[in-house]
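Single chain ahead, by itself, as structure tokens, in the form predicted on its own.
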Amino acid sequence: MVTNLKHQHLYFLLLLFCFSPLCAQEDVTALENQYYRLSDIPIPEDIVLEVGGMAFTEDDQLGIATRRGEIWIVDDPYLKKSRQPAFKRFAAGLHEPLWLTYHQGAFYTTQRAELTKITDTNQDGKGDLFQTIYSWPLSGNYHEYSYGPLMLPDGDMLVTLNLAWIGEGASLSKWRGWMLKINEKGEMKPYATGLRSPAGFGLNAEGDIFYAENQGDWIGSGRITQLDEGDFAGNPSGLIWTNEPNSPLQLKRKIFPDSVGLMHEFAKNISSLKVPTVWFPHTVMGISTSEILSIDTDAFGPFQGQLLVGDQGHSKIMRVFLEKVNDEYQGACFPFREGFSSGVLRMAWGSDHSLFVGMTSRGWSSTGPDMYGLQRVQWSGQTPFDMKAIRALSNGFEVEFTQPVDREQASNSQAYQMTGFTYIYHRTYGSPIINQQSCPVVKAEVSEDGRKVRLYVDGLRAGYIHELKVNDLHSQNGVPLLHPSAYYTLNNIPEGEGLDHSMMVAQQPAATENVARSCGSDPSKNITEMPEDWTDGPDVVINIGTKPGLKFDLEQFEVTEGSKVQLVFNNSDDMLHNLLVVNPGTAEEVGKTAMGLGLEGTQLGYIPDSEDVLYHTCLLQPESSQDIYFVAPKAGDYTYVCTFPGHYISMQGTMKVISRSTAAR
């Protein structure tokens, strides 16, 4: 009881002093902290850690990859010796390995074209012997990144291939866009396909095996796919190997047209269309999920038996409910643990129990603000008040949490809001949120140990994701709800009886089918043709476009105050942006504005409705362009930044505005 007084304390004193949606962010992974602890484990200065896998060995040392090449052994990284853990180089030379296991005394890692194994001959410390277990052909695509491989109980490894780039995804060389089983011999068998960018896969504690995916074309939003051999997981650029004698598919690419509709309803008719588990709506939940890992223990809290997934954009760990409904797996994602100092790339079970988290950043923006790091979770041996669970029933769900709540709080249906939405299945970069309806909670019912609500739910859509948020609920003990947010994913609606409209208090909305224009609230700062009274056209055309590293190509121009500007933004990037020019000073606060617009992102295109924001484009598929119009407004230094979320950590640029005056000169 003491404890929760104090974490109630906390909770007010940081809300007395902070309201804003930014600063209620900070106050959540504040209070994160006090029940799973985040600690740096130090880096030499002179070593480079960008993180790309990690695996400890039977000496509980650590084993990292990095990016550029190299395979470092970590000696004590639970800090049990000193401050400083030994940092030595097992090996070096590699082709970009983002992903390491390790089994019967070997390091596996794949590079770029290669599953390779590392063995230590002479025990000096170092790998001396590298055995090609297994090579694929590689078009020399940068986005040809490959992953691997996860050790299966039986002892064959899974490998992923990246699509290449070229505007869309595309598989140039054989199997990009495939699971691929290898065993030890390098004998290998086509597993599944229809992936797009699979940096993260693993088991659950059933032994399944699920992918995570980033939003991209054909890929809506991010999230987790059950697959079995055979599957097809939606994006049809790999389709062009199943013509090969081993694929274990038929399915051909020139059955989809480039906008599908609904990836559920096309799954009817699809008997190797599996679709996704659990969706993490983009930007809400996470912008590129990497890493899945089974909690498969007690002793990291009350979650055991659930899937960690990371967040390499948001530097943030969530978490993933499962159940079968129908023999299919769905379930819901919560959110865990935010406030990494970098992207959250891998993670580890240490012997301990805690969790380690190898990060990177470089090219791939973050939230988190450093380049690369090494951090460590650990539960404070105290439940946080939390939902751990929700599960489908034919009226709606039963949610689930972690401490007796409130009876009285809990039993209010209107502590309770909940949203149905969907994506696009096509064939353009990501998509906007559609379908959206509320969906009215009637009734609200708590079981007698007060851990358990049932809500009864109008208006549920079978292959939709279902929004809960909970307002002001308590435990019994009156600590607040520390995550009021989830996300189900309603593949399959459990057959029994249904909602008793009796009990209905609200009517039902009407579906919006409207698709958003993804460009702001305010056409007045998205001004696309040149104005009539520009009669002797623009006084200066202004060309941005974008490079490697989520950076503008151009750093900063210079126009004169009054001066009439056409500026033509060129996204010739595998991903969304968008260029919003804003007032001096304000580049950051708008940015994190644009990130915690929820479910309404998509719809304004990351935009907020700001007085800061002066001028804006929409937000802008790969390899698109878009020209805006606009008057030069007084001297001064204005930030022009992309506000896709995570992007104005680091893409941005300034338009200089002289004075009339000084120009003359």
Given for the second form:
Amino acid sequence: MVTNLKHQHLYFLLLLFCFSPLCAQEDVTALENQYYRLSDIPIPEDIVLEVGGMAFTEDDQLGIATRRGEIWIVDDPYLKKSRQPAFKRFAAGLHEPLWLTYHQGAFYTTQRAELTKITDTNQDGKGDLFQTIYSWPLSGNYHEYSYGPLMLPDGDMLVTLNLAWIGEGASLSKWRGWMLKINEKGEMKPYATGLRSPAGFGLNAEGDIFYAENQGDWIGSGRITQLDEGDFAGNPSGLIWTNEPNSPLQLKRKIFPDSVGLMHEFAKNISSLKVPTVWFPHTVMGISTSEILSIDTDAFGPFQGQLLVGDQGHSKIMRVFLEKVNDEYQGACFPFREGFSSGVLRMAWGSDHSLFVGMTSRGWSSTGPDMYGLQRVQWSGQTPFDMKAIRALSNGFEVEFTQPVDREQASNSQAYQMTGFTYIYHRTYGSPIINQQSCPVVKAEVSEDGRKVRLYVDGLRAGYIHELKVNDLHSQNGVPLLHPSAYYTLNNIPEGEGLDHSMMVAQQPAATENVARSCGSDPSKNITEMPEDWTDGPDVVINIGTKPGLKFDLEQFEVTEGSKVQLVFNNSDDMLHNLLVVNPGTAEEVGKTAMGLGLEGTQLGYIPDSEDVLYHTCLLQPESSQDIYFVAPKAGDYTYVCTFPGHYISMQGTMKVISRSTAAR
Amino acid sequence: MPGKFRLFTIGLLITFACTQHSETDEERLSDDALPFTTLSFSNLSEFRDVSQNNWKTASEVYANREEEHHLETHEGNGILLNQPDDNNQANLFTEFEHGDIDLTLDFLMPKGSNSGIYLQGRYEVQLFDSWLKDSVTYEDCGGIYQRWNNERGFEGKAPAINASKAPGLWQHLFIRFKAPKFDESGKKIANARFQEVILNGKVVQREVEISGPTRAAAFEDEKPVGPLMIQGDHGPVAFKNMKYKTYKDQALSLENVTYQIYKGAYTNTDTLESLQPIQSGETDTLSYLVSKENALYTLVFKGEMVVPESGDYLFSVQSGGPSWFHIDNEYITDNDASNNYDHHGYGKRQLEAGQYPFTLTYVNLVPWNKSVTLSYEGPGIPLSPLTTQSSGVIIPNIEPITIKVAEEPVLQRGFMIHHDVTKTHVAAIGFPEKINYAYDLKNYNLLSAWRGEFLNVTEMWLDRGERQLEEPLGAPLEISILPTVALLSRQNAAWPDSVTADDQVYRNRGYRLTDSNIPAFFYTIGDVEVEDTWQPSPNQEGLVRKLNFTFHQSENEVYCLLASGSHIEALPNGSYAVDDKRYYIEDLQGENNQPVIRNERGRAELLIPILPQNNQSQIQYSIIW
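Can you swap the form predicted on its own for the form predicted in complex with the partner chain?
In what comes next, the whole complex appears, and the chain from above leads the way.
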């Protein structure tokens, strides 16, 4: 169970990723705000609006379910009548409702134990009839969250059940790890499994079902997956129920070794295994995907028909373009809007096509600093210059832009960098990026209308994620590209012409099979064996663990300058953490730099190459630990911080180094 | 009124200790603790001679809860009781004397009565009929009575909450008392102290120091030991299951303790013997902190244990990894190789006074789970750790999050502990009248009821809420939950124990809120529609339950389970005392439906067949506690 991080080796090419605006987030937020304006909906002070679900009523009021079990109705969410809209309590006493749906005069939600319908039968503005549509057993584990219902056009409802957490995900009671289909009469049909933490799911414009998954055991990174009846989406814990007579699949848990290898290869032999439709590379495209919402209008800008995907930990919303190749969905994800005030869990469309965003960060902190919040995104009417879509071709990609491009810049193949990579499919929590390989863009052809660029790409691999970075591209009107990166999940390569190799310049793919050590770039800052000259051992041993809610269990410790310190960091949490000792006053900056590392971040364990980073552990798996050894620096208040993206805000402590003269007194 | 009293005991009388479960370690199971000494109530021989005749024994008692000082008895033994009159009202003293003591007992207060337990004959925990009082003082049940000087009272401490039950019901009391301490010259160096007083499952006093004897003590002075005194001059009272453990100022001591640390996790002692430790040394305390290893190590303590007095010793190990304990090379206990620090392994051994070698072994598997605690209990020695406090797991203090009830009833769902098991489908309901109950939404029956403040939800709403628990703020009356309604093929068919959530036995179910926000739970079982409503009874004495049934051509007979327990008594006033007088069922109104008491697998059940009239039926009754 204990990960031995001491003997892994460092072999990877440092790729230059950090010229993207990810390194300068505040600028992006300001630019995004020109097109998609963010505003607060003021919450009365006495309401703890930890948003679990949101739904508009037929009267265009906004219903909000909270994690404390209340349902509030906001009368004027558009702030047409007042800058402080009235919140009226419709219901209370529910057990952590994490969804809200409004259908034919009633609210529907899931509590931990059941799917519930709530009706105001006497029209006094308060729910008075609470009907249990369907109830399920619970083991009592805190991680058994329940989500839904998503109302389907035929009136059937979809519900998903989160796995328990017992050091790994586990299905301790029936249908945990499943999506269930339930009708109004309470008849239930298990629909699909392989789910781990399915907080978000929705329909695209065609009415197909997609669910969002978070990194974890068996899940190398965040992703969305299209689900049909009988599908298995990857985490095998829920398979223990496939012996049940109503299970739509017979796949068994026991065929899964602890480390499978590559998911898309394994899927070739397992018909029910559904590979992810679109991967969201961890920490680059969020860390915890949440709601999925389809853009069914052109009144929200140029992205009609695409999906929005929220992210709780990174307080942002991303965008997905989908297409079908070989009759299966695949596509690309793009940054869309960041800078929300708390963890983005839910989204809902207002009747004016503005987007309402409901947030919570209790227990899982977010880059947005507030404990909860309610915000609104409105399209300004201006079209951003952005990549609108990426379509796979037999020998490359077609990139569609929202506006005509600068022809000269866009036809230069050097403006495009493409890298293929994937994740390991294994029982371990998360995955390093593996099999990373650059894919030379050998030619770029701009379409007649200037809105599309056809990229001829060498080295495409089916089953791999393909990162596209665009350098210094402007629109025909001279506006720089708002978001220059995108990630296309190339499950299938369309049939057709291959690459004409006469086009290839003298450029060879820089193939780099690498093993990520996830431990920074300077081994001298990560001494994990006691130095041999410490013949009397360390002067002091400091034990630091983690607490739920992204905290260290030790807020402060004191050492004398020049003393030999053994620091033991125990990651007892259910997510990845590291520990960096940084120069006084630099934790914020180092934390932000770590967030901007991009794909490289995974390989470096989110440990930036910075003079302010003095000593650090590697990025540690849940339930593992590492000892590091260092000599205490000169007196001062140093910070120790976890720089896993989003954690630095709350996960900090102080190492007080006292001078020898003080210590002697 | 001698002779007129009749006790209707219907069903099997099962000798069963009080079924209430406390929330602390007061009554660990018999394997998990050395036995208490039981005060025999077969006669009064355990007590000092009393010249007056107010104290006697009985086999059964009955106190009409509505009649002042009423207490009727059935000749026999097993119960100690006091029935004072003008000439007979002596206090009762035990033959034994005590210093530090754990005392546990059940008591039954007649209406308006008053008594008290005086530790060492000097320091009183008040017993009083404080039922339904909104606010409580030192004079109320569970209070530490005032001291008295110069016509003036001082000190004294009110119980934290009013945890009292109705007159005529058995109530449970646990007292952990520390006697005053004196130096060799006889000078007092530490005050007497009530470490913990638990009334009906709720801690009502914690760490209360008293500077001297309380009012009406039998002795003015303070001494290391004294007899237990039960007050007899203020009214009738009955006791049963009175048990104690007394403690002396002695302890096991450790000598020549060494430790050895081995790299790696070894659960085989023979393997360990063959290995070289990576670190070893002498130590004066037992704590995992002697090891600087991070994980995957085995820590062995060896030393000698000086046993002060011959007798039974009970050892307990608990740790965040496998641990085991040997004395004199003989296995005593292990923790079942658990990684859960809350899991105890117990082992008992008879030891003669003297010196014994011991070995404590602890295997650390995971770094965040470092903890090992070895505790013991012995003759005259309370449960005490041999390891240091920092070697265990320390629980932090948290400011609680509570839900208060204002003008309207409040409902909150969550998990709730019931008879030590976490129930996951629970609705807790609090009324402005300060009556609260919890309802099980799997079996559609009452889970527990309590008076006073409503709910602590800290474990749901703080951080991730890892236990998702809602906890009653008052003393809970835990009811044995069986489904309320069943369709039986015949009257003597077995009552179903439970219904699992995914059986979907109940259909068309949920609850509706009345205009005044009172929940009415409803469901359909078979083809019978049931509606179940609970409201505070007048005067806050308990809860009134109304069950409405609507029939649609039922083929089975429909029965309703009003109560179950070790036994159920029909009382002279037409009400029932359930589960050895834990609560009353009163005012049963069932139209033409007649209740029956039956026995099933050692369990008494009060059933009522539901006979429809025009496809309707209604049952109503009160639960009083």
